[in-house]
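Here you get one chain, nothing else, as structure tokens; it is the form predicted on its own.
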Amino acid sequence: MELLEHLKQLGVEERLSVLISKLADACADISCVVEAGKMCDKAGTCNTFGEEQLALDVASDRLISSVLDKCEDVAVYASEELEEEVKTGHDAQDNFGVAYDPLDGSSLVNVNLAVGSIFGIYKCDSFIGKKGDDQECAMIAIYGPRTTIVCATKAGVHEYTFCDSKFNLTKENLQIEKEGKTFAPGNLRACLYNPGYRNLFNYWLDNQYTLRYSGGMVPDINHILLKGKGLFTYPGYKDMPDGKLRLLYECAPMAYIVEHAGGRATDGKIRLLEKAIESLSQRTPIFIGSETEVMTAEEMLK
């Protein structure tokens, strides 16, 4: 089944259905950028937070915002390579607005790992105050051997692939389990000056543990969904206290899509979700996949 039509049998709203059609449009044309590799090297710029840019950055982000510009029913969007907010000038009632990360773990590129695109829906004309439980929809887009769709709603968490020019549901209901072996330690220098990170990974070790840690975020965390198990970190440390990662562009959206596939994900000490967003570079910690394995990194870290 397509994906604008699965989208219509679970009941989803039709203004979001089709914004997540359109940004899955999107997707497919930056998957077929990614996949012809002509676009690895930096750009000379830099995005907001002061990384350099690749030209496959600066790309992916055209695709996406060129989509928003049109759409109609969106009002305002945030990219994590641009500044600050920008208004579409669409103002009508209830329209949403789209926080996005366009090619997250863009420097594996050029080795060819995978890589992805994070995108946070919600009803605002700006996200500054919003939380992440205020999200419409999340979705992450994954760009490896296959191109493939994660996209979480109220009505569950479902995968697509792209085949034929078409996203078509590949998988239903994704559901991380309570418990589960599996871990992907991001930041793993924070254990020169966190005790109780070292203590967890070798705790991970002593309990024999599968790592599966590719260095990207994207496909680290689509992992645990398709397995069903494991767990992601990324804590602070003594240079970055509140880690490396964005709250608004890539923590906020995938604890949306693993809390509604039955995980848990939280800063070390509170849940993503209720954190609000007080500015559009703000970063946080995070420890996100099987609930059982997220608390055990919460009690360790204490």
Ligand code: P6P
The other form holds:
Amino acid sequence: MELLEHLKQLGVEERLSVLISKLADACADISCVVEAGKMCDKAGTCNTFGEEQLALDVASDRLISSVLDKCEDVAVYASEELEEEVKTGHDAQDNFGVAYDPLDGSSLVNVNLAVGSIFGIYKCDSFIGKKGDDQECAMIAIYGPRTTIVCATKAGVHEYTFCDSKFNLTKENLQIEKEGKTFAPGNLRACLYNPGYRNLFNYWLDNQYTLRYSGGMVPDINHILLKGKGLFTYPGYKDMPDGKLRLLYECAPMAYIVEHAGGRATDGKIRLLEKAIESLSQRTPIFIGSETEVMTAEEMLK
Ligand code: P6P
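Provide the structure of the form predicted together with this ligand, given the form predicted on its own shown above.
What follows is the whole complex; the chain from before opens it.
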């Protein structure tokens, strides 16, 4: 069953279903750009975080923003690759706000590893002051051996695979079990300064957890969603107490998806979906995945 038809069958609001479908089509275009692999060189520009952009980042961002600019149901969008929120001028009541990371982990394309796009969809005219709980939908696209999307709404978390120019339902109602001995430990350098993180790492080793870490947040969390277990961590450390990953563009959408699949997502203390967006560039530590595994991490970090 095709994406749009399935969303309608789930009872997802028509305008939201159409927006999701348009973003999915933009992801299909991005997968072609990624596959071509010709745009891995630097664009000669930096994003809002001072990180050098690849031509791939800029191209991916434009493929999404060009859809959003034309969509009358979208009042505002924010991209990890742009300085500020972009008001589209379509200010009708209950219009959508789309926050996105167009190509997370783009530097991995150069070494032929999977990468992805991340979307958080709200009903808003600005993201400041919103919380992850306010999202109407969160979605990731995974550009790997197959191009897939995992889309979460109040109607559950489902996977769709791109084939014959359309996204078709391939896995319904993804669920994450309470326990799962698989770990994706980001930022292990933090073990040097954070004895709690070192204790947690030793706990994983002592209990023979299976390591599954690629350096790409999207494929690493997609692994947890499809295997139905495990956890991903990226703590802060001395130089970056709030860690590296962004609340609005990466962590809040991932938290929405994982919680709707029965998992847990916190910053080590606070549920991520309750953290207010204070700035577009706000970072947060993240512990996300199987509920018991995340709670064990929280205990070890105390
Ligand atoms: P590190 C990719 O650059 C990214 O933003 C996430 O996709 C990934 O989880 C993280 O950074 C990897 O960070 O410090 O391991 O390179």
